[in-house]
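Given as C-alpha cells, the chain that follows is alone and in the form predicted alone.
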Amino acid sequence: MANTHDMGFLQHLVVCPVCKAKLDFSPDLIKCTLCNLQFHQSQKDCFDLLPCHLPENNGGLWEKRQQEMEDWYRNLIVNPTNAYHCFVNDYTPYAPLLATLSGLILDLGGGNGIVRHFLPNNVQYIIIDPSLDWLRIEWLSIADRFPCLKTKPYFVRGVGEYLPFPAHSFDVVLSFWSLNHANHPERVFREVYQVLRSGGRFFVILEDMEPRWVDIIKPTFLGKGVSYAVSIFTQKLRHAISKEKWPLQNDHISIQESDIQKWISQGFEVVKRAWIGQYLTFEFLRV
C-alpha cells in the first residue's frame, strides 16, 4: 500500500469540488483558481475539500443524521474488541470480492480505511468523507489486528455529492454503507460517473433495503435459518397489506431500488446485485 504520508500524490491528484478547476495550495488554505472558492486547512494529514454550504443540509438533517453516525462509532471504538468484530463481520464476507480490485480506487465514505486490508498491495487507495474523526488516534486501538490502520490513508474531507476528482481518474469507486448517509444519492451517481475511466465499475453496499419477494427463498436468506427467512417474509407482507414504510435506520435515508434504476439509466449497466449478509449489494459498470 502506497506510504500517505507523501501528500504530493493526492494534490496533483483533487480540483475544486465545485467547478472543477485546478486548485491553488499554501499551508493553511486551499483555494481555486477560477471560481476563487476557499477552503481552510485544519490538518496537515489531509485535504479538506468540504466547505459549508456545499452538502445542502435540508434544515440541518444531514448534519444530524451524519452527528448520529459519528457517535455510533465513537462509542463504537471505546471497546476495541467490539469495534474488531464489527468490522470483521460486515467486511470479510466481501474480502474475496476486494481481492480482484486494481488500479486506483475511490472508497466513498470510506471512514478509517479499514478496507485496505482486504486490499491488495499494489493498489492506490483514497478516502473521501464529511467526518474527520477517522483521522484520531483512537483506531490505532485495533491495529494490531488490522496493521493497515499504523499507516494513514490517502483521505480528502468530502461528499460523494462534489467529488473534487477530475474525469475518468478511477478504476474503481466502493461505497460501503455510506450511500444510505448521503443528502443526494442521484448526484453522487452522476459524480461517480464522471470520475471513473471507461469500463470502471462502482460497488454499492446498501442498508435497510426491502428485499424482492424471490429474494426471501434464496439461499443467502435461507442460510441465516428458516426463522430469519419467516421474520423477513412476514415483514415484507405486512408492508405490502398496511403500505407502512420499510424499517429505516435514524441516521439513513430510505432508497428504493426503483430509484436505483432511474439514477444508473444513463451511464451504468448492472454487473451483479446479490445479497450478501444482510446488505444488499451491486457491482455497476460505467459503459
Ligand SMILES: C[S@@+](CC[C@H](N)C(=O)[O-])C[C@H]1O[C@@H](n2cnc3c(N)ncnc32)[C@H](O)[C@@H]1O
Given for the second form:
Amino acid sequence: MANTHDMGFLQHLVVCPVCKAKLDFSPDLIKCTLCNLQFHQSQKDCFDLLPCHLPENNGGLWEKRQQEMEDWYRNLIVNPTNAYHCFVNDYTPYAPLLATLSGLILDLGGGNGIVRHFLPNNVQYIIIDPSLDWLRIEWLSIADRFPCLKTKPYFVRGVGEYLPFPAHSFDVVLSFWSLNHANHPERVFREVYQVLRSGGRFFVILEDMEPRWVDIIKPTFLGKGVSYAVSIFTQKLRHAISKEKWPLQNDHISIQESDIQKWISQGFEVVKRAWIGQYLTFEFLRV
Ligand SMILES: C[S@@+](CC[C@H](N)C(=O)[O-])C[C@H]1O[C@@H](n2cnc3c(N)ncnc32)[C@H](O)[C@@H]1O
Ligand SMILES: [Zn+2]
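Now show me the form predicted in complex with the named molecule; what you just gave was the form predicted alone.
Next comes the full complex, and the chain you just saw is listed first.
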C-alpha cells in the first residue's frame, strides 16, 4: 500500500475554490463558511473541492474529453513497462529544469505526481486534479521504477479554474500537459496569478501547438532529423494555404500562442519559450 500523508498541512492551506473563504471540515463534508458551498467527501486520501455545480463542469464537452483521457491512462497502466517508458520519455528532457525548483509547488493537473521523481527532496508538493483515477492502486505497478509513487502526494480534487488556495501561497506552479485539458485556460492563468507569490514561476507545457516558421530551423526540429523538420514545414505550409485547422487530439482544446500572449498580459513575463521534444514549453514569471 502507498503511504498517505497526514492531511493536516493541506487542511490548513485550502480555502473555498469559489469565494476563497475559510472552510469547515467534518469527516464526510467540507463546507464554505461564507458562501455555504458544500463538498461531499468520498475518500480519505484527498480533499474533494471540485465545484461540480458550476456550469463549466456540468456535463458536456469537458467531461467527454476527460473520460477519453482517463481511458487512455487506464490502458497505458495495463502495461507497466510501456507506462514507464512513456513517462521517462516525456519527463527526462525536463529533469534539469525540475532539479532547480524549490519551495511550495502546486502541480496543476498533476496526475499521479510522478514529477516528484525529478524534483529535489526538500520541496513541498501539492497536486490539484479533477480525476480521482490517479489515486488508484494500479499506479503502484511502476513504483519500483518511480519510488515516489509509494507515497501518496497531497492531492486536492479540483480544477485550475477554481483554485482552492489563498493568494500568494506558492513559489512554483506547474502545468505539464494539462492546460489543453482545461475548460477555460484564461481563467486558469488568472487563478495561478492569484496563488503565486510575486516572483513565483509558472511552467506550462502545451500540446498541439503550431510552431512558428523560425522554430522549424532551430535545433529542436532539425535535431530530430531533416525529414521531421520537413514534415512539420509541409504541414505548416498546407495549413497556411488551406486554412484548415492545426491537428488537435480529441481530448484537447485548441490553444494559440496569441491567446497565451493575451492571458499573460495582466501579470506574467515570459522568461523562456522553447520547443522541448514536440512540446512548446513556457516559463512565466509572476510580476
Ligand atoms: C495529460 S494529463 C497530464 C497529467 C500529468 N501532468 C502528467 O504529466 O502525467 C492531463 C491532466 O489534466 C487534468 N485536467 C483536466 N481538466 C483540468 C482542469 N480544468 N484543471 C486542472 N487539471 C485538469 C486531467 O485530469 C489530467 O490529469
Ligand atoms: Zn465559498
